[in-house]
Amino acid sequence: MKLRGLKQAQIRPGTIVLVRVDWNVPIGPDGQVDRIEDYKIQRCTPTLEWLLKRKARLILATHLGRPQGKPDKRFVLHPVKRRGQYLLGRPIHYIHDVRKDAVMKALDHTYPFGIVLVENLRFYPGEEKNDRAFARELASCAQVYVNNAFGVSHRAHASVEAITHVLPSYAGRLLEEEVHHLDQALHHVRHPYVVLMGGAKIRGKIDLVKQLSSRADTMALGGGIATTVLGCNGKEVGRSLSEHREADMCVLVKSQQRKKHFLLPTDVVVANDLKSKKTQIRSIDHIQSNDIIGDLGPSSTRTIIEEIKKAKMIVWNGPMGYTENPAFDVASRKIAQGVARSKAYSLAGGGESVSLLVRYGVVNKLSFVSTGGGAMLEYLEGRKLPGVEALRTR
C-alpha cells in the first residue's frame, strides 16, 4: 500500500496546514543548535518550502527532549526555532501554547503566509497518551495535517497517530523518502549485502540483528554489541561495555555464525579510561581485566573495509567505537570513508551515526541517511509504525 503524499493534498493559497516535524536535536551548552546537529531540521525544509510556495499558512509542531508531560524550561523551543528560521530563510513565530485562541491570534499576527511554531508537544500529557481530545485541540485551527517526522512515527502519539483521525492527513516529502529507501533495504536486497552494526545500545536490537542477519551476506559488529557477543563467546572483555545477560543475542549470533559470515573484532584499541588519550592495540585474545575496549583495531577495520568494497548494498547503524574520544574515532571514520567511496547502495541511520557522517563530511555521499533512530530500526525489523500505517492508502 502506498502512502498518501502531498500531491494528493488539496493545498490552496491560505490553507492552514499543521506539520508535524522532528526538531528534537541536541542543544549545546551555549543554548544553540550546532550546525553538525541540525541535519533533521535541514531535511525537513523541502516539505515546508513546497507548502510555502503554494501559499499555505503553516503551524509547526515538534517535541524536544523528555519533559515528562509538563513544562520544563530546559526544553523550550527557542534554539530549534532560531535554527529553523535560519535554514528556511523566513521568520517563525513561536508561541508557548497549543490552544486554538492562541494559535489563531499568532496566525493573524503572521498574516498572510506566516509560520507559527507551537509549544513543545511533550509539555502536555495528552501527547504521549495518544489522547484524541489533545489531537482535536492541536487540529482545531488547521485544515490539513502533514506528517514529516519519520523519527517519531514509531510512536502512537497524539500528534502522530490520533490526529490522522481528525484531519485529512498526508505524508511529507521526507517521510515518503524514508519509507521508500527503507523498503529498499527490507524488500529489495542486493547481494553481496553488508550490515554494519555498532553503538552503545544493545537491548532492543535482537530482533533487528535477527531480521538483517537472515538476509545479509556479511554482518560486522562493533561497539557494545561486539563486546557483548565476545563476552558470550567466552572472551575476556575487561571493563568494556557488555550485556552478558543478553542471552537471546548470544544464542542468536552463535546460531547465525554457523550459517552466516559474522565479523567480530580480532584486534581492538583499549585504554584504562574511555576519556584517556593513552591507548594500546591488543589482539582480542590478549585483553586484560582492567582494559576497556574503545574501538576496533586496524586489522579488524581493514577486514570490514574489504567487505565494503565487494558490497552492492550496505546498511549501517551505530558507531564502531567510543567516538566522543578522538583516540577511539579511527575505525568509524575509516569505515565511513569506505562506505562513501563504495558504489553500493548505502543506507545509514541513528542519531550517533548521522552526527558522525556529518562530522566526517560524507553525509551526502551515501545513497540515503535516515533521520530516524528507533523508527528506522523498527521499520527494518518489519514492524508496522503507527504514524506510517495511518497514512497508507487503503
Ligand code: ADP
Given for the second form:
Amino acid sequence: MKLRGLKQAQIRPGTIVLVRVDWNVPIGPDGQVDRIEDYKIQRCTPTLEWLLKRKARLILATHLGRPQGKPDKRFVLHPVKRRGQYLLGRPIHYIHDVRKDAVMKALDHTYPFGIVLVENLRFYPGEEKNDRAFARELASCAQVYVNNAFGVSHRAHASVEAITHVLPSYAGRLLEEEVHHLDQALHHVRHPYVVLMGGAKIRGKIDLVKQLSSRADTMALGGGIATTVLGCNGKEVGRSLSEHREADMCVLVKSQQRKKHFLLPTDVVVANDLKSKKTQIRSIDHIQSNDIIGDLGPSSTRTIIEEIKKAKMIVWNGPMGYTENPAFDVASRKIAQGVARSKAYSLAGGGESVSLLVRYGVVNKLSFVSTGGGAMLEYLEGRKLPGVEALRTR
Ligand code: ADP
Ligand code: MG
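Moving from the form predicted alone, what structure would you give for the form predicted together with the ligand?
Up next: the whole complex, starting with the chain shown before.
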C-alpha cells in the first residue's frame, strides 16, 4: 500500500502544518551540533522548504535525548534549533511549550510565514505513552500533520502515531524516500547481495542477522556482532565486547548459522585497551585472554572488499571496529571506500554508521543512506512501523 504523500495534502498559503522532525542528533561538548552529526537535520530540510514554498506556516516538533517525560535542561532544543535555522536559512522561533495558546502566540509573532519549534516532546509523559489527549494538544493549532521523522517511526509515540488519528496526516518527502529505498532491499533484492553488519547493539541486531541471512548471499560480520558469533563458536575473544557469555545468545547464533554461512574475521587488530594506540594484528586463532579486538585485520578487510566488488546489492549497518579510536577505524574506512566505489545498489544506516560515512566523505556516494537506526533495522526485518503504517492509504 502506498504512502499518503505531500502531493495529496491540501496545503494553501497560510495552512498551519505540524511537522514531526527527527532532530535527535548528538550535541558536542561545546553545546553545538557539529557538521559530522547534522545529517538528519540536513535531510529533513527539503520537505520544510517544499512546504514553505507553498507558504505554509510551520510548527516543528522533535525529541532530543532521553529526558524521561519531564523537563531536563540538558535536552533543551537550542543547539538543534540553531543548526536547523542555519540549514534552512530562516529564523526559527523556539518556545518552551506545546500548548495551544503559546503556539498560537508564537505563530502570530512570526506572521506571516514563520517557523515555530515547540518544546522537546519527551519532556511530556504523554509522548512516549502514545497518549491521544497529548496528541490532541499538540495538534490543536494545526490543520495538517506531516511525519518526516523516519528515525522514530518504529515508535508508537503520540507525535508519530496517535496524532495521525487527530489530523489529516501525510508522509514528508524524506519519509517517502526512506520507505522507497528500504523497500528495494526488502522486496527487490539483487544478487549477489552482500550484507555488512557490525556495531555494538548486539542483541537487537542478531534478530536482523536472522532475517537478512535468509536473503543475503554473504553476511560479513564485524564489530561486537562478529566477536559474539566467534565466541559462540568456541573461539577465544579475550576481553572483547561480546555477548557470547549470555546463555541464550549462543543458541540464537547457532540457529542462524545453520541457515547461512557467515563471513567471519580471520584476522583482527587487538590492544590491551580500546583507547590505546599500541595495536597488533593477530590471527583469530591466536587471541590471548587479555586482548581486546578493536577492528578487522587487513586480510579480513580484503576479503570483504572482494565480496563488495562482486555485489549487485549491499546493505551496511554498524561500524566494523571501535572507530572512535583512529587506530581501529582502518577496516571501516576501507570498506566504506569500497562501497562508495561499487556500482551496486548500496544502502547504509545507523547513528554511528552515518557519522563515519560523513567523516570519510562518502555519504553521497551510496545509493541511499538512511536517517533511521533502529527504525531502519526494524523495517528491514519486515516489521510494520506504526508511524509508517498510519500513513498508508487504506
Ligand atoms: P549504529 O549506530 O551504526 O547502528 P551501533 O550503535 O550498533 O551502530 O554501534 C556503534 C558502536 O559500535 C561504535 O561506537 C563503535 O565504536 C562500536 N564498536 C564497533 N566495533 C567494536 C569493537 N570491536 N569493540 C567495541 N566497540 C565496537
Ligand atoms: Mg548507534
